[in-house]
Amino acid sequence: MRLDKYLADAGKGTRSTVKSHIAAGRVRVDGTVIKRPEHKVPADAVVTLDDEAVSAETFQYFLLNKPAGVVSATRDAREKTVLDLLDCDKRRDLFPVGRLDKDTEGLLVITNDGKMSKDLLKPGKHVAKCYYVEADGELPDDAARQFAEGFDIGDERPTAPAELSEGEKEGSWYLTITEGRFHQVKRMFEHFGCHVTYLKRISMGGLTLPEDLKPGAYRKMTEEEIKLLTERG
């Protein structure tokens, strides 16, 4: 990998910024000052910037508790994005895995692992996603059965079987779905004349949102958490 790309991928600035670091003699590869941005960095090389080790991870995985009011996008000219919440050293090719509506909170994975993202989002994978829902209105007594059987929400086909259970608070529910249709949870409740007032994703593919991770907070995923998502059958 080129030295300038290595440093940029490690979150040390844009390509133009890291090139200036290199030209200033601030970068060493295996102890030797390198001033050529095109220098090829061996896989086992030790790279330092101002005598501090730099590591360009192949993939990065972050677990974010998305707050309301932030869009699930890599960039937006008007709105704050989920990537704007990450103030750590990060690669510039990160993106959110799937989308949560602007007013929806909860678990969101941010990574640059395209294969893992595609696998999680494939309809045929049936990755379970659980949401905590608060809604105005009353569901029918047989709502759990109807959710389990699937029903028409205006798409080409009925919804796939989903699991519905009552929450601890009046008017609250837990809904587990295996699809990712546009505004799906809201539309499923609207099918029964109920308006969703609060929505939060609490789990996805065996990965659960930590209770101590406040809205807007994030952390790197653990090896165990990464395996839950990358080693699915």
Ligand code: URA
Second form
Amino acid sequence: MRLDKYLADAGKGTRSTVKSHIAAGRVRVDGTVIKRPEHKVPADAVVTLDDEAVSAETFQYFLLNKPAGVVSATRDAREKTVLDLLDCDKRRDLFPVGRLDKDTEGLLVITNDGKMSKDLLKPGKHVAKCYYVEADGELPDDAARQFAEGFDIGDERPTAPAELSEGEKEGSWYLTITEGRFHQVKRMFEHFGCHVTYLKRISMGGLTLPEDLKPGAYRKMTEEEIKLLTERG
Ligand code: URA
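Alternate state requested, the form predicted in complex with the named molecule (shown: the form predicted on its own):
Every chain and every other molecule in the complex is listed next, the one we just looked at coming first.
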């Protein structure tokens, strides 16, 4: 990362303020005064301002509206990954929190905060996730009750209680689940002979996909949004 960005990210001022600190010779990288704001700071470097250590942002949190056609992986030999969509200064240790299928769109958090990710995905303690679903076929009249009670989709255990409600459009639904099984939403609909034709995650815990974030777009999460995910009961 560039030295001026490193300092700005660490809260040492705006890009122009930190540039003047750098020009004034107040900044050292591994003990050497550096006067070029574009100097690349190695990942393990010790940076000081007025001889005081500066720690760069430890964690990064991005909120991505995953488009269809990219895989939820950090790297892939053939497919475009969600990390390929982040066209910004980013840490190398970022990963998506959980997975969405290649053809699924919607809210995906990308971070390097392993603890947060683990807490959100803990088996049996999964945070609620709401999906917008379009599906072919007819669900039975008592589908909401069946989703609420849980049913067998061929795994060891029946599904945990899930909440189903009708969407605005014919054949569309909102489904909230608290687990993260492989192809879970699609398999729950398949249980009733319904084929999911479009799937989009619209919320995760208290975090909702912003309406102005188009598929493929992303932004840094705000402090409030980070708190929503990290400070859950
Ligand atoms: N359930 C699915 O079937 N697919 C997803 O991508 C997410 C949940």
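The structure presented is a predicted model; accordingly, all values stated were derived computationally and were not measured. Positions refer to the first chain, counted from 1. Take the two forms, find the largest set of C-alpha atoms that superpose within 1.5 Å, and that set is the rigid core.
Is the C-alpha displacement of Gly167 equal to or greater than 2 Å between these two forms once the rigid core has been superposed?
Not so; Gly167 is displaced by less than 2 Å.
His21: Cα shift of 2 Å or greater between these two forms (core-aligned)
After core superposition, the displacement of the His21 C-alpha between these two forms reaches the 2 Å mark, so yes.
Is Thr176 one of the residues whose C-alpha moves 2 Å or more between these two forms after the core fit?
For Thr176, whose C-alpha is compared between these two forms after core superposition, the shift is less than 2 Å.
May I ask for the C-alpha shift of Val47 between these two forms, in Å, based on superposition of the rigid core?
For Val47, the alpha-carbon shift amounts to 4.9 Å.
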